[in-house]
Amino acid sequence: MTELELRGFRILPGYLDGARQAALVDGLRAVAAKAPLFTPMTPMGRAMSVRMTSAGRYGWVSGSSGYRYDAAHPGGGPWPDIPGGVLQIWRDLVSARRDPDCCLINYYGEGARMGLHQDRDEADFSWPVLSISLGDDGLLRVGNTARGGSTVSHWLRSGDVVVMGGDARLTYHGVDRIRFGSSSLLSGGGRINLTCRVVD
């Protein structure tokens, strides 16, 4: 495995082998059974193209009151625990001292994308964001710490892991598109992206 660096983003291609990817998907199915995927709305009332859910002490939600973390799923009830396989990756690559408070689970179906954004709803930016890609390839676009300027892109594949920390913690980034059907990991196609964050 050759580690890559993209504007401060630490990319570990193929970090997870096929067996670990499949085990993670099984764990995520159990999460979604307790906290079903939902379509988030922007504060302007537009539906996002991804569907999402979360695991951990908090989940990330959005709507007319803005983007925020909440202790309850929009349908009611607490979020499920973060699967052990996800926590192990965090402990190996980020910290064995402090587990993440939230594992945000985004599902990208055919045509889904995520515009350039910063992950800045957390209280402490000294903790990295850990990103795990499962399923179809996704085109990651990385910008700058302020809006505007040039961007660079990189195709993320199933099993790739990204650590966004240090000076890159508040860098704008997004997913321009996916190659639907490029992976056989998910029976119906699509891409799952997990991002683990320390919230408090």
Given for the second form:
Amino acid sequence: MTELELRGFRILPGYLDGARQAALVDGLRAVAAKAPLFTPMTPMGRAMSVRMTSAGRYGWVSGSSGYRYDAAHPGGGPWPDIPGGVLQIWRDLVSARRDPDCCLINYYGEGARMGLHQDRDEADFSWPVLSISLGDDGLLRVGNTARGGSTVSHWLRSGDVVVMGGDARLTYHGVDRIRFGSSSLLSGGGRINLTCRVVD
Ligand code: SIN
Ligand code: MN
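Form predicted on its own done; form predicted in complex with ligand SIN now:
Whole complex next, starting from this chain.
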């Protein structure tokens, strides 16, 4: 067992072949055409370095009122449907009984990162979070279910899928950096991470 598996992370390296990755990117471009990427602000008023949007019944938004799910894009209007290719991965790996309510789409351009955090804005932690990586390599850092303690790092590559359930569901995690330009999947470079969540 790897250190990450010991912490409950189920990693499926290269789960998606190149054709499936490219098809997902096409679907995500259509989502972003309807629900444009935006720069989220932390509750402290700082711009996050990732840009994000969502698909599904809910999108994840942040701002002076804190972190929450919202049925509307910050620009107004509902979020687009979750692309079928994303739903298929969820149904194959998580559940065919219940689809996710939200697919959060994070785009990491050059220099973008994400600090250690827990995913805890959902109502029911018995549902795992499904994470899909596309494009440039990203260095995932995984901590513990409480703040502090030792961490373990792992490079996520395009096509890798991670299921964060059980002990991993409330484990602190973040992305220290990306290797900009390491993948040719996205024409402009960068990394996309999708996280599918059951919200309520
Ligand atoms: C997240 O925690 O929302 C993103 C994780 C990742 O980019 O791999
Ligand atoms: Mn997260």
